[in-house]
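Below you'll find only one chain, the form predicted alone, shown as structure tokens.
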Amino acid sequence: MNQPIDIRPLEEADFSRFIDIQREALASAPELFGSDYDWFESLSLLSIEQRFEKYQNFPSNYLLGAFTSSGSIVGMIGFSCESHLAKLRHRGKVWGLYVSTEMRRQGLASRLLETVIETARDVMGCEQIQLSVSKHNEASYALYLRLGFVVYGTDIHAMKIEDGYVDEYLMVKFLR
């Protein structure tokens, strides 16, 4: 990596570097998310807040953020877990994953997907993560598959966009 780079949870004081980043991923990859830009764009400020403060409870729900010594946001990813059920808790899910566009190739998505792995395994002790990728997406579902992850499934049409759909592999990776 050309310059140091900070991976942790977003923290309140974050909050406009996240609203920032989240635009820029909905922007650049609309079929790669869930959510959609105009949709981001139609939401308070209020909503927006209280979606971001929803994943402000590290290590159960959380935005990791990866940061430029300049304070930039350049990365995120978000990883959720059901502690608080007793039949869920085993497994974590990971979601958002993006990297700027001028920050890839680096090695940063690996970087952020390895610490939410730790975290996972180390601090909540889950056995699993699961996760969705684009068919699309290749660099993420290469990424995915380098670091253990194992396909189990396709959701079809799991996304409508325009004229067309986009399917996801739905993939796992097993912790202990």
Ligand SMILES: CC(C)(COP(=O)(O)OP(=O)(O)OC[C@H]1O[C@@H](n2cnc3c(N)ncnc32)[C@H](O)[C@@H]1OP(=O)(O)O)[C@@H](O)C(=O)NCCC(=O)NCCS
The other form holds:
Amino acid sequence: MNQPIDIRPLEEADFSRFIDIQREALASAPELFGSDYDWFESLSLLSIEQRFEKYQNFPSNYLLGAFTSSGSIVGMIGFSCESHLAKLRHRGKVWGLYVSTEMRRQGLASRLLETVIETARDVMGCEQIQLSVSKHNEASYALYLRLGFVVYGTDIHAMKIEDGYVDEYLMVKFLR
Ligand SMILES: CC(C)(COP(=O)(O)OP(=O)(O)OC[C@H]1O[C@@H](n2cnc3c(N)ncnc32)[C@H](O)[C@@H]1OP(=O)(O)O)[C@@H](O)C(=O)NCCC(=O)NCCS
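Next block, the form predicted together with the named molecule, ref. the form predicted alone:
Entire complex below, previous chain first.
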């Protein structure tokens, strides 16, 4: 049976667990994220802490985590909305979705994304959510389609990696 998983925004006390899952994500899926492992490892603890603090503003800018009963983070997603800007506050962005390998195919990414979508719509009053996904990331692409996102464009050569480029689909979900 699947173990109970608590979904909640990350708080100050989650800092070291945040570092653990961030390291794991960047090491295991380097071609899927804009940030890379070496860059993350080169940051000072203070700089990581400052970045982390920026995302402790629920419900406009936050990291949502999936926590086991022992407190480990086994999944995470980021949400940002420029809620202070009148012309931009109708849309939000999600990024950095990751679920630990051993916890996949149990609906965790869906729960994280659905929670973000509901909060953006019902609490923030957002009208749309945007995201980007590597063209070859079939698992995530299938997940986003399943949750109602549609492709509105392609970002050609969105990332440059050692042996070439990665194109990304730009996707949106309209909330009303
Ligand atoms: C993509 C990812 C977040 C999915 O997490 P997950 O918790 O396993 O996803 P869910 O269990 O909620 O799956 C929901 C649906 O997504 C799709 N999906 C998920 N993993 C899939 C896979 N490996 N192959 C094909 N479809 C997949 C399926 O439609 C699935 O529904 P189903 O299980 O009923 O078939 C996870 O595989 C991951 O962290 N990958 C590496 C990082 C990454 O790609 N991040 C996204 C960057 S844009």
